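As a starting point, one isolated chain is supplied in structure tokens, in the form predicted on its own.
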Amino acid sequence: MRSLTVCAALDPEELRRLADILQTVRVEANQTLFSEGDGADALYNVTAGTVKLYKLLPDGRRQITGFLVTGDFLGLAVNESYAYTAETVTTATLCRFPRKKIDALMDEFPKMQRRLFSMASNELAAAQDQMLLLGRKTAKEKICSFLLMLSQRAARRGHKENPVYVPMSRADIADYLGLTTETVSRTFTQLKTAGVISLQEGNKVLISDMDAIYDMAEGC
């Protein structure tokens, strides 16, 4: 896990430093960590669980940039405030780092600094492919997109690539995609009737043509 995190750079008294400054904090499902708008006095590490992050527009809609699991980081700030809402999806642990006492050590570890604009350069990355998700694709497409999303995240990590444990409810899938809650559970169900995907319980999905997924998420 470690070599998934912003320890990943550390040498052994760098990491006992950094293990002075931080804080190991468990938080149950759908918790609020933090809220769009609060001081962000506080930066985390994602060691354990799912958290989403979502915006709320003006009228009132809820949009989801984004699902971090094992090794992501969050909070980072250009502001003093935080620019997005941080809730749990499943429980969740973290490890917590108060933002003055990390910035201090940053300017002490240089290699520190490069592995969170790293971190940084990950979001950005993220946020271009969900640009993607979001523009002409269809709903078929958008869903077997997110299921490959999520495999090759898994195997990243050094985790099981299928079944792809989908721990977000339907809602929360929607929010993300930019669907409706109906347009998901249809879109599941008509890939379960075609066969490409089977429910499995603990909230996975087997996917069993990873060819057919590949070939709708494409579009072909």
Second form
2 protein chains.
Amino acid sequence: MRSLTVCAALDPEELRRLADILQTVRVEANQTLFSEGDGADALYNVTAGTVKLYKLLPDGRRQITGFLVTGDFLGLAVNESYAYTAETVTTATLCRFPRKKIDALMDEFPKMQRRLFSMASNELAAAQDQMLLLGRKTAKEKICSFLLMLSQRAARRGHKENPVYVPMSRADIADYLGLTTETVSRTFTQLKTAGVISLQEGNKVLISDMDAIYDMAEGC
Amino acid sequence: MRSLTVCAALDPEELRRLADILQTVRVEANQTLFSEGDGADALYNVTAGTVKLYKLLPDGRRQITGFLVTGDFLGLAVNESYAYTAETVTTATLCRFPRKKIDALMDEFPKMQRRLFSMASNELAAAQDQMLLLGRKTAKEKICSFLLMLSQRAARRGHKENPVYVPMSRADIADYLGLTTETVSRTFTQLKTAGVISLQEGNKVLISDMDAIYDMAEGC
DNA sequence: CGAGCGATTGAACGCTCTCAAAGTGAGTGG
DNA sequence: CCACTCACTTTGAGAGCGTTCAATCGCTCG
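Given the form predicted on its own above, I would also like to look at the protein as it appears in the form predicted together with the DNA.
Shown next: the complete complex, the earlier chain at its head.
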């Protein structure tokens, strides 16, 4: 569901109008798309690569609120400003929709608005899952949930679910799960030693014991 | 913004149609409105009282994902099922909108859909703030952020921002902030001892040093 | 081959949790 | 009016998980 694009379920007429207003942008890895507090002048749709969203505390502590892949959108804003910073994890391509034009289009095509609403609802559900993870899960449960999420997301997008491609750094994973890089690294080592995963070339993680990962993700 | 109702910004015709389909329900404190996994057959709007939403892990660990007050809506669903349990904190009254009818109405009145989308966007922003809190803040920062949130929410709804009415139990606060009841209690005591808050009759917290609370909420 | 960055490993600390007990207050019934 | 219960809160002591600080490893790139 997360993986469907905004453009799905539109008829040709609507798609053509959408194509008229979008710009396609390609961004190298580790580049900032926009920063927390910037004027929110556009909505984006990821068409390739991975993007991370994060918020900072004054002293530099960071919380990554999501990793976005193909089909995910970003740029929803409150008070005309972005509430988070968006940065590429890998080289990425995105569709950029100027906000004014998309607003006008939403008025014209309720179907599109409905689609966007449905995506926001899904994001909200994902956010609640993440709160449960951050507030109540142990380090091992967090890592297992994370791997499972990546695996399921890949499957939904038609890729093979195992091994899982993990393009983000230990520091990014830590800031997503509310841990430190050391704890992330140690937990990976534990899972490796326990024989439930193994690390492969090219930032891939092979899940050898999917059932064990499932159980450990929820503390069973 | 959270405090505006779905019904705001509708014209009389739309309001009348909305009134036709809503049922008003009154629910005592500590009652379950619906449970995680239940078929999502209705959308609710809180008109009085406080409601909490939570998710559980198999072993009983609980994460409260939000406390809802007048104007907040609940019942957004994915896959036709509620993704969380909803329970009253205080006696509450709610407007109940059967899902089928609200869906039909949304198609008819794009303005309403837009309103709902905007509310979901705000919820999403709040969820991201909460992730930052859960993942990266200390116990003291969490408690201060919590009190500040309640204060600001009261102010937005036209109530006085200080003292803050805190109707939920220590256990609920703990499950909202990813702490234990003991830590919540100890942190309140610390803040009391430091002279920045004092507890009053009727579950109210007087913030004596608002600046200190602001600073402590973000670790300054 | 050396520099530099990220990942891993080690050791010790500390924040929060766990377990336990005492305190508080509202409600009940004698 | 008072004892009693029960649920919630507060406080205490000790333990543990994850952090902090530090060193080493391994890979990539110039």
